[in-house]
Each structure stands twice: as C-alpha cells, then as structure tokens.
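This document opens with one chain alone, in structure tokens, the form predicted on its own.
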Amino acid sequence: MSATLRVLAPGLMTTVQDLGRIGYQRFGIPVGGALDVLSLRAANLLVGNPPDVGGLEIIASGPTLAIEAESVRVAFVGADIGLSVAGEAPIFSFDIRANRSMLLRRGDTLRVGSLKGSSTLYMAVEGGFDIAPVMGSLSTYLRGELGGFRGRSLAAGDALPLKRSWAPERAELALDTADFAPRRRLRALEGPQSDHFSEEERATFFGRDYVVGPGWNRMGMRLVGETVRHSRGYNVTSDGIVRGSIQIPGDGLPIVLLAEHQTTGGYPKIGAVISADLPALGRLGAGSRVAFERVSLEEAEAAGRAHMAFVERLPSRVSPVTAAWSHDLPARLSETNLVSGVIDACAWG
C-alpha cells in the first residue's frame, strides 16, 4: 500500500510549492515558488528536510487531510492557526500548535482552520512528496497549469504520494518564530521608471498607507488607497519584472507583483520591495494594511546580508519540545490505573 495524504477538504487554495523554478523566465515562465520562502524553509527545518523540499502552501484557510501511511512527521510555520487531530476513535481529538513538528499515524485526520496573522501557512512533510519535478521544481504554476500536483490547487479526493511510508521515532522540535510577523512598513528601492513621477509624488507615495484589495492572487496584489499621479504617462516599453515590483497602471492604484508575476511588463514601476522584505510581503493578504519605506541601494544590500545571516541562524532557534502532545496518549491512558479504589454508595446509606 502506497503512503499518501488523502485530501478530504482542500481549504481555500492549497498548492505544492518549493523555492521556485530557476532559469526559465526567458521562456515566459516565472520563478514562482513559495510566497513566503522563510516560513517554508523553517517548516522543512523542523522535520529535518533540506530547505528546498516542496511542501504545502495554504492560503487563508486550510485543508483536512487523512493520514494513509504508517506514520508521518509534519510541521506548520507561517500563521497563527487552529490545528486539530482526530484519531480513529472519535473520542480522541486533540488541539495542536504550529511552529513545531508532530508525528501522526495511519487513521488520523488533520484539520487546519482559518489563518490569523498571515495569509500564508506552510506544511512540510518529513521526506517530502513523491512527485516528479517539472523543469527542476515541484512548485505549482497555476496559470501555466504545470508542476505541483497535476498543475493545480488541491481538490477533495486527491491523494498526495509520500516518499516515506513511516517516520522515525525521535524527539519533536519547536521553533521560535517571534520575528516572522508581517512588517508594518516594507522597505523599497525606487524603481527603474521612478522618473515617470514627480519627486513630490514619489515622496508622498512612500508615506501613504494602502490596503490590499480583493483582487489578490499569487501573481500580484492590487492596493486600495490614494492614487499615484503620473507625470510622464503610464505606458512604457515593456521590460523585465522582478518579484516585489510596484507598478502604477493608468488608474493610479499600485500593483505589487508576487511569485507568479509576468516576466515583462509595460507599466511604470515606482519602486521594488527589497529582497529582505519579500517573505513579509508574501504574508500579506486581502484586507492587510501596508506602507512602503524608501531606502537606498546600500541600505537594501545591508538588509539583504542581515536577512541571509538570520536564515543561516535558523537552526539555532530550534529546540526540543519538552512537553509535547503525544500521539500515544490515548493508549497510555488506557494502560494506566486511573482509579485507586471503588466505594459502594449503598453501604454508606
């Protein structure tokens, strides 16, 4: 019998993602990958995977998964979340926490609730999924319908194959994620077409607050707020796009481009979110408030170095779980004498 995770309910949008598909933008295929690569790396760390192993990216609300393997170790990082596991016996149902690894067994049902504090959550599985890469990556490219699990988000009835049919017994791990919260202000460089806006308008833009509109998807987010006025028109010769680019189309409302952004674009770009803040950008969802802080190239480079040093120190933020929820608790309770004696109430008439 093959080891799988059976999808009973898919959540709003759950896809397989890794760190992205490198080297194909010249063919019109974006890098893609996780919106928040930091949280995916952290989830992989907790289950003992290399950082680039594909996991599940969960948007807004999570799936319900049935465990069809002898055992599987999983970890969730990225959002505050309600997680519960129900065993084969209906009486046994447990609430568990994110930011730690946990061991599940055949017959368990894992339920992931609505996300809080971030729009994205990542689930890593020890050993990863037994899915063939496409162009060197397991990432799902939704618009191109390639990669991941059949090139789409998960649906009820899907069976995600696992590379391992069982997980080794070991101590579970927890991760300090205090620095993973969304930033209130995202740092940004001025864009290549910043001269399409007056200095006064650029300064005003970097001081405004915006709200992520309902048109959010993995390609980009439309912001709602005060419009940005062009001084030299809004059509430019199409040129290369990077993740985090801030385009200003004709209506003056910014569009911030995300993982599945188009490879070229013809709207002027007033700025670009720096690499160090891209994970924080990926945690924003519809209704989130956001503002941009203009920084210099030197400041962006320094922030990038500090972020990479933080990533390299992630293993030092992991510690063994000392008071973990135990999957074997029901069995242990049944084997324990919880009653020390019996009293006959009638004898005390």
Contents of the next structure:
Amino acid sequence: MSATLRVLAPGLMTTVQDLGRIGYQRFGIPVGGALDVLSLRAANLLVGNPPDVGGLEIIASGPTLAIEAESVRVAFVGADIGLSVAGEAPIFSFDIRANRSMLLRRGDTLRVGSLKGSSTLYMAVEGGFDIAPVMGSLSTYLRGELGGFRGRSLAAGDALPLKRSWAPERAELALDTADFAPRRRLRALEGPQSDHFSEEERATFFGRDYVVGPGWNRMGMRLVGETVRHSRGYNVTSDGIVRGSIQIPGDGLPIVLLAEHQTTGGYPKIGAVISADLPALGRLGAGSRVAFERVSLEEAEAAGRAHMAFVERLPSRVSPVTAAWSHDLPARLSETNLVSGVIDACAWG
Amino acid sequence: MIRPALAEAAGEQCRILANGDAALVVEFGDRIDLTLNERVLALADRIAAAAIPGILETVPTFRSLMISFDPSRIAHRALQRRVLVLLADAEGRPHPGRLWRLPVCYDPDVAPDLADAARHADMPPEIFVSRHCGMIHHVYMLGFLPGQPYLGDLPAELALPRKETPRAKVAAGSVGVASHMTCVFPRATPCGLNIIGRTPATLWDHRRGEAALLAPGDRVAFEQIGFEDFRRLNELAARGEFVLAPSDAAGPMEPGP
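Could you give the coordinates for the form predicted together with its partner chain, as opposed to the form predicted on its own above?
Below is the whole assembly, all chains and molecules, this chain first.
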C-alpha cells in the first residue's frame, strides 16, 4: 500500500522546497528553494534527514494533512504556529509543538494554523517525499511550473507520496531555536549599481525603516516607506540578480528579490543582503518591519564564516525529548520547558 | 562604497563589481551591443575551462557576466584576482555558437501584430517577413521565462515600440518584436511585444537532457513555413516527435518517415 500525506486543505501557499537548483540561471531558471534555508535544514536535522532533503514550505497559513501511512515522523521549524493533531476520534485532539520531531500514525489528521512571528514554516518528513527531482532539485518553481509536486503549490485532494511507509520508534528530538527569531535589521553590501545613487542618498537609505508591502511572494517583496532618489535615471541594461538584491525601480520604493527571483533585471541595485542574513530575510512577510545596515565586504565575509559555523553546530543544539509523544495531554504539558518560544494553541474543530 | 576593480579587455575598460558577498559581476559596458556580448560569452567559456573551485555558475547577460560562488570555498578577492588574469588573457577565443534554422509561421492567424508592425515600418507584410527571415539573429541571453531567448539586432527600419497595452496571454511559440529585439516565448505568457509569427519548435522541455533548445551565443535564422506545415509540426512537437537540431551539425530538421 502506498504511503502518502493526503492534503485536506492546502493552506495559503504550501510548496515542496529544498536548498535550490544550482546551475540553470543561464537558461532563465532561478535557483529557488526554501526562503529560509536554515529552518528547512533544522527541520531535516530533527527527523534525521540530510540537510538537502525536500520538505514543505508553508507560507502565512498552514495545510491540513491526513496521514495515510503506517507512521511518519515529522518536524516543524520556523514560525510560531498553532499545530494540532486529531486522532481518529476527534475528542482525542491535542496541540503540538514546533521545533521538535514527532511520530504520527495512520488516521491522524495534522492541522497547521496561522503562522505568527515568521511568514514561513518548514515541515520535514523522515525519509522525504517520493518525488523525482527536476534538474537536480525538488524545489517547486512556481512561475516555470516545474519541480516539486507537479510544479505547483498544494491543492486539496493531493496525495504527497512518502519515501517510507513507516518510521522507526526512537526518542524524539527537540531543537533550541532561541536565535531563529526574525530580525528587523539585515546587513547588506552596497552595489553593484551604487553609483546610480549619491552618497547622501545611500547613507540615508541604509538604516532607514521600511515595511514589507502586501504584494509579497516567493519572487520578491516591495517595501513601503521613504523613496530613494536616483542620480542617473532608473534604467540599466539588464544584468544578473542575486537572492537579496535590493533594486530601486522608477518609483523609488525598494524591491528585495527572494528565492524565486527572475535571473536578470534592469533596475539599479543599491545593495544586496549578505548571505548570513538571507535566512532571516526569508522569515519576513507582509507587514514586517525591516532596515538594512551597510557593512563592508570584510564584515560580510566574517559574518558568513560565523553563520557557516552556526549551521555546522546545529546538531549540538539538539536534545532528546524524554517523554515520547503520545496522545496524552499531561505528558505533553510536562514537556513545555523543553522547547523554546511561545506556541499558540489552535483549537480543533 | 565598494570600489570596483578595473581591468582592460580588448582595449576597453571593464569593471568587476560585488553583487552581494556570493557573486561578482564583470561589466563590459552598459548597452546592448554584439561585441560586448561576445566578450561576455568568451569570458564565460574561459571561466568554465579554468574550472575554478568554488564557482557555482555563471550568468551571461547582454553586457555583463555574473559569477556566483560559494564564499566558504573561495574568497571574493581571490576570485577577483583569478578573473583579472582570465580577462588579461589575450588568447581568449570567441564563443562557438550553433546555427539554428527555426521554422516560423507568419500567417495572420498566429501573427496578430504583423500587419501593424509592417504598417509601422512602412512596408508590405511580406517584405517585413522576408527581412525578418533574411538575417542571422544572435542569441544575447536567455531569461524572463525558462529557455526564452533575446535575439538581436533588428535593423532600424524593423524596430518598433512595445504595444501600448500588453496582451494578457500569447501562445507558446509566439515570436515577438520590440525595439531591436526579437523574443520567442517557450510558453504562454502575458506579453507587451508585437507578435509577428509562431514557431512549432519546442524551445524548452525540462524532460530532455538539454532543456533549453537555444544557448547564449547561438545564431538563429527564421524560416517561413505555411499554416498547414505549422499545424503538422505543432502536432508532432506536442508528441515529442519534432525536435530541431542545429543546422551546422549533421541531422535533418524533421524526423524521417
């Protein structure tokens, strides 16, 4: 019997994502992948997967999934959420937590509520999904309608095939994610078209507060706030874009490019968010406040090394959960001190 | 401000710019120009041949080459030094592009803007088509949609502005012109270009080994076909039985019987 996760409700936008598709930008294919790769890595770590295994990226509000497998081990990392699991009898429904692994069984229904604190949440399943990679990656490229589950976000009725039909019994793991919290200040390097702006204009842009506008998606975010003046017009001959590029179009309001950005663009780029802060960028969403702090290349490189070391030390932040997860509320409540962050309960029914 | 590194390439100055901490941009100029694009593609070839550890991919555009790298494997300044050496390499050979003969139907049924375009150019539609078919187009870059080529340059008399109101949808295979550029759209898309024809060739298929038919630096000659041929080839293409081969390599344009 095939093992699947059945989508009862898809949430706002739930897609299969991994660490991205490298090497195809010259053909017009963005790298894509998880907006917050750190949280995807952490979720994979909790279920014992390598970091590059494809999981679900959940934006703004979550899906409801029925477990159609003997058992499956899952973990959520990212936003604070209301999570609940209902057993076959709805009376046995319990709130559960992010930042730890848990074992779900056939007949369980997993309901992910609205996201809080971050705009993105990642769900890893032990063993991953049984989906063929496209151009070396499981990432869903929405505009190109390729990769992931049929090149699109999940819809009600979808059956996501699992690699494994059951998960072995073992101690569940929890992760200390105290410093995963979204940050308002992101560090950025100037360029490559900083010469399209006066030093005065650049100095005031960096450090100024912006709010992420409502037209936010996996390609990019428009910021709302003070406009930035160009000193040499706003058309440049298209050139390469990176994740984190900060473009200033004709209206002077910055656009920050995200994972699924177009490969080239013709607006002057005043700066780019440094690699170490890209996961934090991936946690922002409509209404988030953000400011960019100008750093030197040397500072960016030092921050990059520190971030790499942080990623490498992630396994040392994992500890076993003593009481195995069960449909037992008192046991669940006793674990509260093992995980950080405030989890909003989400009533089932 | 991070000062760009300056270098000379073929007697012209170029700049190496930081695009974040994980990409360099080698900028040969700020205009759409065949000679600049040829330098971009030649540098991409030299970088590929040099196989520098830590480089993830290169992205050629009209006038610049973006080099994306893993900063944990190669430092920005070390990569910049390697690129400066490659730029100074006088032995750099031009990029060897392929020649494609791309069949295009210019029938009014699939060319909604041909009459307007011809009127704008002050010539009969047949002459507009013969001029568009009678030249070699250079693939500057791919972008916007997977496998979508930007081809140039149209002569001044064929150049026309974008449509005032973009179309909500043009069909896959549509051939559009605006300014000095021709684009061929691998899939249905909203579009502001003037659609003057349609090709039955599949420009992008991620199931085949080389998903994109064309690559930057290739050359394209459009060949006019009639509506019946277009329909027949379109049906073959839908079944994966019409796969174009470059015409400077061996092989027929169509499958045998």
